[in-house]
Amino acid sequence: MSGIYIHIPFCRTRCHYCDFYTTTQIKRKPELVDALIKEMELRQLWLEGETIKTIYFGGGTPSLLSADEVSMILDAANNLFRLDSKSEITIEANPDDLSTKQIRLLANTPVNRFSIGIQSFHNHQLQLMNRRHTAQEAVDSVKRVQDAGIHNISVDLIYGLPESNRTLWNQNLEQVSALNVKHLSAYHLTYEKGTVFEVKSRQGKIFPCSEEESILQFKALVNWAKEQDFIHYEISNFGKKGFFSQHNTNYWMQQKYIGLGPSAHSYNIETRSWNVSNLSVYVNTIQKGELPQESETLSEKNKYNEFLITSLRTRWGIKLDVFERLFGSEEKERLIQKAAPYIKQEKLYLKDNSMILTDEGVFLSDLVLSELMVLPDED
């Protein structure tokens, strides 16, 4: 099975930590669409044969989107792919942008799940972040969209903020349980390079979370997990029974996906292409017929990269015999000779046949795949 990413760029203002590829022209959203149903057009054979079983609606602010030009984008890919007709159709949004009406309008369309991009339930810390929106808009959002009678609800929060502590956290978490949402996306901050946290960081205005304080932080949010029954799936992502993000999971499982939009990304196993992160250049490249991306085809080592970056990620971890069968037993048990010093260390294990992060182990995942994989001028 595979999905469609669609790409939205557009922003009202831009959050102080993010570095993905926004644009707050938002008065040419008629053209992107445009320039969306083109590229379909233009790459319609890309996934041939290949089932569409999830949607997503990525940005940016998809939100600001109207429910009609959801609509026209959805009537296209319909038209033009193979959609399977219980996809799962996600739109990611900001809490300020879902009005009654507004989620009534996008109820009304194929999308049926929603991801709310809420960072944090404290008024200060999303002043801090550039948010929009307040704490009680966040929990009214959640509210709405529940009383439109859509329950597949996601919510983003961010731990590690500057000046957080495991009081303000875990205050976060506990209005997430009392939203009775089914799904919890929870990230580390990072400080990118260019963004306006990076900035101030280096300047000395804010001050990062320290190290211990950030794995505290993570231990509390595992611990809630459990207590709610939460799955924690994926590193940074927590979901009820039935509610784990098909869309992520597939990227997750090396499944095809095809990225629409400005900065969006492809994969088909063998390939990954990218298009360009410039609106404009976008538009203007579409509208003459061409597509505006550079491609690579994956090398062994590559391919080998991927495989573990995307398994160990999960909590299905690295199933060993696909391992095996993919790059060779030679390769395998080399892998696990790398792994020996971690499953000493009680950061990996070996359980039925897959190698899987500890609790411990996925805080310091970024280390234990760095010595796990192939280096460039590695042979």
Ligand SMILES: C[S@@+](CC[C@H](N)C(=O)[O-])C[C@H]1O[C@@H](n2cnc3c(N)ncnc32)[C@H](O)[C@@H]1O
Contents of the next structure:
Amino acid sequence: MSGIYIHIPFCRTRCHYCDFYTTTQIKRKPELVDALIKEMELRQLWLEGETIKTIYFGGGTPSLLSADEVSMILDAANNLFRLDSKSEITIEANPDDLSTKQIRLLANTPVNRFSIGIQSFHNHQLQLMNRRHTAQEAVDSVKRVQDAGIHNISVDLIYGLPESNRTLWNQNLEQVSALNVKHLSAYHLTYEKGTVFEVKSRQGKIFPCSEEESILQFKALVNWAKEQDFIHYEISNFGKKGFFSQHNTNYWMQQKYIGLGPSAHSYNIETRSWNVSNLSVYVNTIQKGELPQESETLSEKNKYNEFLITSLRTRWGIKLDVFERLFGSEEKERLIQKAAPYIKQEKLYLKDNSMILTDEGVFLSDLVLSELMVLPDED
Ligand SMILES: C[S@@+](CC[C@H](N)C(=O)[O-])C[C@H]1O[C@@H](n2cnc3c(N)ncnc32)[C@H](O)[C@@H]1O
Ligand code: SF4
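What does the same protein look like in the form predicted together with this ligand, given that the last one was the form predicted alone?
After this comes the whole thing, all chains and molecules, with the earlier chain placed first.
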């Protein structure tokens, strides 16, 4: 089972926390669409023999594409790859793009899942983040997508914001319940280098939320999810039964994917490659018939660490029989030994031949992972 990721790098303005590769040169959409189709042609054999089950338009702001542009890209994908007719096709969308007309047009394309970036339902937090929509506009956009008959909807929220507290966070979660969406991605704010938030926090102009408060907000999230029948299937992801993101689950299950567009990453078990993070270089190189790409062949250690990181993030954990098949019985014993203190501390548990993080362990997943991973100099 394989997937296609398509990076649409355009944003009208930049949010103060975001370091994804984006540009405000929206008028260059036609160039990008042309280049994306050309990239598919150039890389048609990259997933040879594989059936594509998921397509994900990520960004940037894919909802800036017209429905015609989305259809052109999907038609090309359909012609050049072996696409399952029941594929999950997601588009990331910003609330301010979701007019009734745009939703109706997008709903007439094969897109069947919307992932709406909301971040917060509090206007003062939205302003702090430099978002372009109000809380009311966010609520209305979700309802409009539902009114158009699309119910496979995910929303993104960010917790651990500066000056946030549990009351504000719980109100955000209550709003998600009220909207009756099927999926929530809730990310802890990271201060990415070079973003306005990171610069302001270094200058003492904004104050990161304390670690203790962050953990309490995460615990509130986990408890809320249990009460609302959301399944906590990955550290930051919560879905109602039958509504997990298939595309992201494929990443965590080490399935192959091809990433198209500037900055997109691809993975095919043996290698990982990434496109240049520059629209002009990307378009010009593709137009010359070349790939604007670097790649690395994954060493055994890379594979081992990737397997650990991606598996432990999920509620299915590390399947020990798969681990043994990939890395051998000696490595499996070594892993179990390394994990023993965390199993004793109830941060990890063993069930049905799988090693899984407990709720407590999820809070400390970075620490647990750093202990279990193999360091480059460790042989
Ligand atoms: C690639 S962004 C694109 C989404 C869409 N353009 C939007 O803004 O609504 C995907 C999600 O990543 C999350 N995100 C991006 N930067 C983040 C950061 N520094 N800390 C936490 N979450 C972040 C946000 O929740 C965002 O909705
Ligand atoms: S969060 Fe979304 S809209 Fe904001 S800058 Fe990042 S990609 Fe663009």
